[in-house]
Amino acid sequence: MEPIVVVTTFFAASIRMAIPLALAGLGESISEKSGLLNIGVEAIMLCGAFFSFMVVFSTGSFFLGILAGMLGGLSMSMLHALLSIRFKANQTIVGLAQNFLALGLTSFLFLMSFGQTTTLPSTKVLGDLPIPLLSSIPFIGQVLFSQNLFVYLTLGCMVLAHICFYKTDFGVALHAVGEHPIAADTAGLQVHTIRYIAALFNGILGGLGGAYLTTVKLGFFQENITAGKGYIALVAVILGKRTPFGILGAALVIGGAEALQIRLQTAGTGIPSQLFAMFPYLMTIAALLLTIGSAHDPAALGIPYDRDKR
C-alpha cells in the first residue's frame, strides 16, 4: 500500500474515533464552566448508544435513533442536575452511581429484550457523505470532506459552541456563574436555570456521542460499548482546558491512539492484540500527567450553590 493511503486512511480515522469523545467532552465542558461537575459522562454515553441502537433496531430509522440517543443521554445529565441543584447532592458521586447504573440498566434492558444470545442483533450503519467538489481534494479531501455526518455535525458544534462562549451574553452568564454564582445571583442572572441549561446540553452531546458509536461506528450494541470512552472524555475536558477547540485538538490526539493501535494489531506483528488495546488508555494517562497543574478549574465547579446562604 503506497504510503500517501496509509496516512490518509490514518488521519481520516483518527477522526472518526474522535467524534464521541468530542462530543461528549464538549457537553461536558458547558457543564462544567456553569460550575456542575458531572463525571457520569459514561453513563450518559451509554444509554445514548443503547436507546439510538433500540429504536434504529426496531424502526429502521437513523433520524429516530439518534433522536432516542440524545433523549437517553438527556435523561441521565437531567437527573444529575436535579439531584445536584435542587437537592445539593455531591456531584462526584452521583456521576459515580449513575455510570453504575446506566451499566446495570442497560445491560439488563438488553438480555430482557434479546435474551442470551451468541450472535449479538446488528442494524445497517450511516454511511458516509463525501461533499461535492471539496471531497475531490487531494489529501484534505479524502480525510475531512469524505466523512459521515457526524464529523460534520461534530465540527459545527465546535464552531458554535466557540461562539457562544466567547461572543455571546449566555457565554458571559455561562462563566459568571461557574465562577461567582453569588456575584452572578447579585447581578440578575439565574444561577439555577443557568445550570440547567448547561444539563440539558451536556445530555444532548453526550448521548450523540453514544449514538454515534451504534449508529456508525459497530451498528450493534453490547454490554459496556463505551469501554470508558465517557472518562476518557472527561480527560479531553481537561486536555483541553473546557475550549471547544481545545477539547477536540485533544479528543484527535486520542482517537489517533485508538487508530493507531487498530492499525497494529492488524499488521500481524505477533505482539498480543491485548497490549495494543492499552495503548490509547496509557496515552491518556500521559498526556494527563503532562498537563497536571496547568488547567484552571471554574471556581465554583462541584459546589452547589444555596442563594439563602452568603
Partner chain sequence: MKRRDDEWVSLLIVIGATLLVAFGLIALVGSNLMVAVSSFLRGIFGSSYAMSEVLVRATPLMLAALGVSIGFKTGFTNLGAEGQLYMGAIAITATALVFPGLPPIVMIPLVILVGFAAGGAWALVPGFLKARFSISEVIMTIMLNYVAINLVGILVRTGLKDPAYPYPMSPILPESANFMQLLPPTRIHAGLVMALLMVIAVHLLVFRSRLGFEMRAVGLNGRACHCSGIQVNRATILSAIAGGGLAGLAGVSEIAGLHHRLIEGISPGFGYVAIIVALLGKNHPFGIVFASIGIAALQIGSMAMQRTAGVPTSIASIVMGALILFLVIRDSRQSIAILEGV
The other form holds:
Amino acid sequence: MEPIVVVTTFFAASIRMAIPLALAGLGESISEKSGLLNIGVEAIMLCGAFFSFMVVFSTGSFFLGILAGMLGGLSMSMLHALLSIRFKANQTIVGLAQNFLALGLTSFLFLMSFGQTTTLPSTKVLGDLPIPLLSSIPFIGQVLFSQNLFVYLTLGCMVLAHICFYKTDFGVALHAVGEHPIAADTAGLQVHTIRYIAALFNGILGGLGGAYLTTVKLGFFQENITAGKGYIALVAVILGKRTPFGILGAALVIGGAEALQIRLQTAGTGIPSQLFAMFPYLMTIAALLLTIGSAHDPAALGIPYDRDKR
Amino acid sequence: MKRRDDEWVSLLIVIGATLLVAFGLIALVGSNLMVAVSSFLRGIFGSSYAMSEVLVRATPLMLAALGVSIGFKTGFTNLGAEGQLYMGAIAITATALVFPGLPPIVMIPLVILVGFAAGGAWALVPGFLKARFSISEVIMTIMLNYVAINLVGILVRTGLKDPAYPYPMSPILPESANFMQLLPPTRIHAGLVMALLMVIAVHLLVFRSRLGFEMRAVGLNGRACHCSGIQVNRATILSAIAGGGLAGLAGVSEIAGLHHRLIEGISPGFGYVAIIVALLGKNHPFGIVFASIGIAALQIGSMAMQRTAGVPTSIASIVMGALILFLVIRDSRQSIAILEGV
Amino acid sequence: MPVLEMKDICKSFFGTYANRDVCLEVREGEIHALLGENGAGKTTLMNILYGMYQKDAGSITIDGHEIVFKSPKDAIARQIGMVHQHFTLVPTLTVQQNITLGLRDSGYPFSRERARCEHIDRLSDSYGLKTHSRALVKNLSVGEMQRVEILKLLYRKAKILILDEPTAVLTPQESDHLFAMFKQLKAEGCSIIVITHHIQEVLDHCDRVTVLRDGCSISTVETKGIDAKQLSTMMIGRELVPVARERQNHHMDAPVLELVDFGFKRNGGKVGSVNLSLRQSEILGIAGVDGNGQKELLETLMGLRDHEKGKMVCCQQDISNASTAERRLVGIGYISDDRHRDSLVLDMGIAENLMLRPARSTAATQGHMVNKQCMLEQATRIVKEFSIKSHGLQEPMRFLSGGNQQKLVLAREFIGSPKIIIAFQPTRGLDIGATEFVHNQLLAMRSAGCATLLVSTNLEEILLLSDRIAVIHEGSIMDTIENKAVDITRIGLLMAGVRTEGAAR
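Output the form predicted together with its partner chain next; the form predicted on its own has already been displayed.
First the chain shown before, then all remaining chains and molecules of the complex.
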C-alpha cells in the first residue's frame, strides 16, 4: 500500500473511532456544565446501542433505529437526573448502579429475544455518504467528506454546541447553574429545569453515540458491547475541558490510539495483542496526567441544589 | 421507636420493589414463576455443596468490598478493585513461581504480603494523584482496571506462561502456596478465614484507631481536617493503599484457594460487584459480611435459575442495580421528608 | 396604601420557628429598616418575600393584590429585588453576564453583549455605581461586587429593593454614600428594605423601622421620636450589659508572635504584606472592610496556604514554613469565620470533634489507638465547662445550634492553653447571648496570658475587645493604634486606604 493511502485510511479510521466518544462526551459535558456528574455514560451508550439495534433489526429502518437509540439513552440519563435532582442522591453511586442495571438489562433482553445462539444476529450497517465535490478534494475529501452520516452529524453538533455555550443566554445559564446555583436561582433561573434539560441532551447524544456502535460500526449487538467506551468518554470530557472542540480533539486522539492498536493487532507481529489493547488506556492515563494544574471543574459539580440548605 | 419502625417498613418496601422487578423479568422471559423461584432457592440451599459454593464466592467479594469500603471512608471512590485483584493474582503467581522451594510457613505469609503490596501499589497511583493533584480517582481506577486485565493477558502468554501447554495460562503453583481446604469435598478454603480476620482488622482500623478516625473525618470534611492539622493527604493515600491491598488479597485468595494457577478471567467482575457489596453493607465491615454472602447467594441462585428455568443470569446484575437505586431513593432525605409530611 | 404588606407570616425549619406571625408593612418611597439581632428571622422573612422560601402560613400583598411566589423568578417579575449578605454572583462570569443572567431581551436566545453593556454603563453613571461591565466578577473587590448586585436590581427595574446587611462590607464613609444613593432611589418612588443590626444606622438613615426578636415582629415605629436605647431594648428584650475589659500594661513584654515583611498570596493573583507584633496577654484587633486579604492572611498564618516571603516568628522560633500541625503544636489555635467548612465535621459527634487536632496533642490518642473512655471523659468535662447544650456526646454537630457549635470550637482550640489564638469573626452569625459568651471567653484567655489576634469586619467588636487596633487595607496594615479614645472617622479613612495625620509614626 502506498504511504498516502495508509495515512488516509488511518485518519479516516481515527475519526470513525472518535465519533461515539465525541458524541457521548459532548452530552456529558453539557450535563457536567450544569453540575450533574453522570458516570453512567456507559449505561446511556449501552442502552442506545441495544435499542437502536433491536429496532433496526425488527423494522429495517435506520431512522427509527437511531430514534430508539436516543430514547434508550434518554431513559438512563433522565433516571439519573430524577434521582440526582428530585432525591438528591449521590450522583456517582447512581451512575454506577445504572451501569450495572443497563449491563444486565440489555444482555437480559438480548438473550430473551434471541436465546443463546452461536451466530450473532446482525443487520445491515449505515453506509458511507460521500458529499459531492467536497469528497473529491485530495486527502481531506477522503478523510472528512467520504464518511457516514454520523460523522457529519457529530461535526454539526459540535458547532451548534459551541454556539450554544459561548453565544447564547442558555450557555450562560448552564454555566451559572453549574458554578453557583444559588446565584442562578436568585437571578431568576430555574436551576432544576436547566439541569433536566442538560440531562436530556446528555441522554440524546450518549444514545446516539451508542447507536453508532451497532448501526454504523458493527451491525450486531453483544453483551457489554461498549466495553468501557462510556468511561473513556468521561476522560474525553476532562481532557477537552468541557469545550465542544476540545472534546472532539480529545476523542480524535483517543480514537487515533484505538485505530492504531487495531492496525498493530492485525499486523501479525507475534506480540500479544493485549499489549496493543492496553495502549489506548495507558494513553488516556498519560493524557489525564497532562491536565494536572489546568483542570477546572464546575464548582457545584455533583452537588445537589437545595434552597433550604445554605 | 417510631423512626426505627419507619426504617424497617421502608426497607421492606425496597425489598418488595426489588422482588417485583425480578418477578417481572422472570415473567417477561415466560418462565414459570414457581419453578424459577424454587430453582433459585434450591441453587442456594438445595445441598450443603450449594451452600458452600455461596461461601466460596463470598470470599473474594468480602475482601474486595472491605477494600472498597476503606477507600469510601476517606472519600476515595475506588472503582478499581477489579484491577487491584488481578495485580494481587499476578503477584502471588510470580512469587510462587520464582521461589518454588519455600516451605508453606514462609510461602503463605510471603504471598499474602506480596499480593497486598501489589494491590496497594496499584491503588497508590490514583490515591497519590487524587491527594496531590486532585485528579479524579473514579476514572483513573477504571482505566487501571483495563491495564491490569491486559497485563494478565500478556503475562500468561509470555513471562508466566506454562511452556507445557499451548493455552494462555501459567504453570500450576507449588503446593506450598495453596490455601488449606477447610471442609472437603466442598471448595471452601482458608481464604474465607483470612477474609473474616480482615473484617475484624478493618473494624479495628476504622473504628478504634487514630488513623481510622482521621480517615473517617477526612471523608466527611477534608477541609476542616486540614485546618485542624490532620494530614489529609496521608489519610487519603493510606486508605487507598489499604483498600487496594485488600482487593489484592482477593486475588491471592482466588489463586491460592481455587485456581492454583493464573488464567485470564479469574474474576467475573468481583471488583465491580464488590462496590455494590460495600454500598449494601453501608461501608461497615460487619455489614459487608452479610452483604457479600447475600450477593454471592444471588449470583449462585441465578445461575441455577438459568439452568433450570431459562432465566438469563444477567438478572443478577439488574437486581443489584435496581436494589442500589431503590436504597438510594430510600436514603435520600427528601423521601424522609415526604414520609413525615404524610 | 402600602406597596407591600406581609401579614402573619410563619415559617419553620425542621420543627423550629424562624418566623412566627410576623407582620411587615412598607410604603412607597421609604427606606424601611428591618432591625434585629442574628437569628431573629430577618433574612428568612425577606427570603420568603423574594420567593426563595415558601411560607407556612400568612399572606403577602403587593399593590393591593395577594401574591404567591414559587421562586425568585416570580418575585423579579413583580419588580422585587434582593441583595443577599453573601453575594450571589457567579465568579467565573462577567459583570454584564451576571447582571443580565436569566433575563430575556429582544435578541433571545443570543446574547447581545454590546447593547447590554451600554445599558449597564448608563445605569452605573446615573447612580454613581462605578463598575467594569466586561470584567470577570472573581477579580472584583467586595465593594464593587456590591455595586454589581445593586446594578442587577436596577437593571431589572426593581421597585422594592431588599438589602441584607449592606454596610457590613463598607467603611463608614462608603456607607454614607450608599444611603445617599438610596435617597435618590426613594425620590424616584422605590421602596428600600434594609436588614441590619446596627441601631445607629437605622436612626441616621431610615424612615421607619420594624423590629424582629426571636422570629416575632415586636413593632414598627417612625425613626423620628425614638432613641437608641429604646430600640436596643426592643431588639434584645433586656438591657445590654457591656463586657468588662480591664486595661493591662504589657508594653514591657517580648512579642510572642512577630510578622516581618510577611508576604501572602491573595485571591485574584494579588500579594499582601504585613508587619505586626503580638504580645502576651493582649488582644490585637485587625479592623478592615471584608475582602482586604484578612482571610488569606490568617490562612497563611495557619499554614493553610504557602507564604510568599518574609518571616513569621513565634517565641523565637521561625515557623514561616511549618505545616499546620507543627504550628498548632507550637501553641497556635485557630477560630475560623466559617465553622461548618473549616472547623467542624458536622456528621460526627461532640466527642469526636474534640479529637480534631494533631494526633500528638490529643489526650485520647494512645499510640495508634483511640482511648474511648478518655475521649468521652474529656467531652463530658468540656460540655459541662462550656455549658454546651446537646442530646448526648454522640449527637452529630449538625443538630446543635450555631452558638453551641461555636462554643465547642472555642473549647477545642483552648485545650492545652495555647500561646496564641487567631480568631476570625468569632461571633459571626451568633445571637447576643452566644456573642457575649465568646467575648467573655476571649477576655478570659487574655487574662490567662494568651495573645489573641482578633480579625473582624465588625468595628464595634474590635473596639470592644482590642488593646490595640491595626487597620488592614488591600493586604497591608495601614496603621496600628492604641485603643484609647479612638477617632472612628480616622479608622474609617484608614479602612478606605487613606492615611491621615499621625500616619508617619
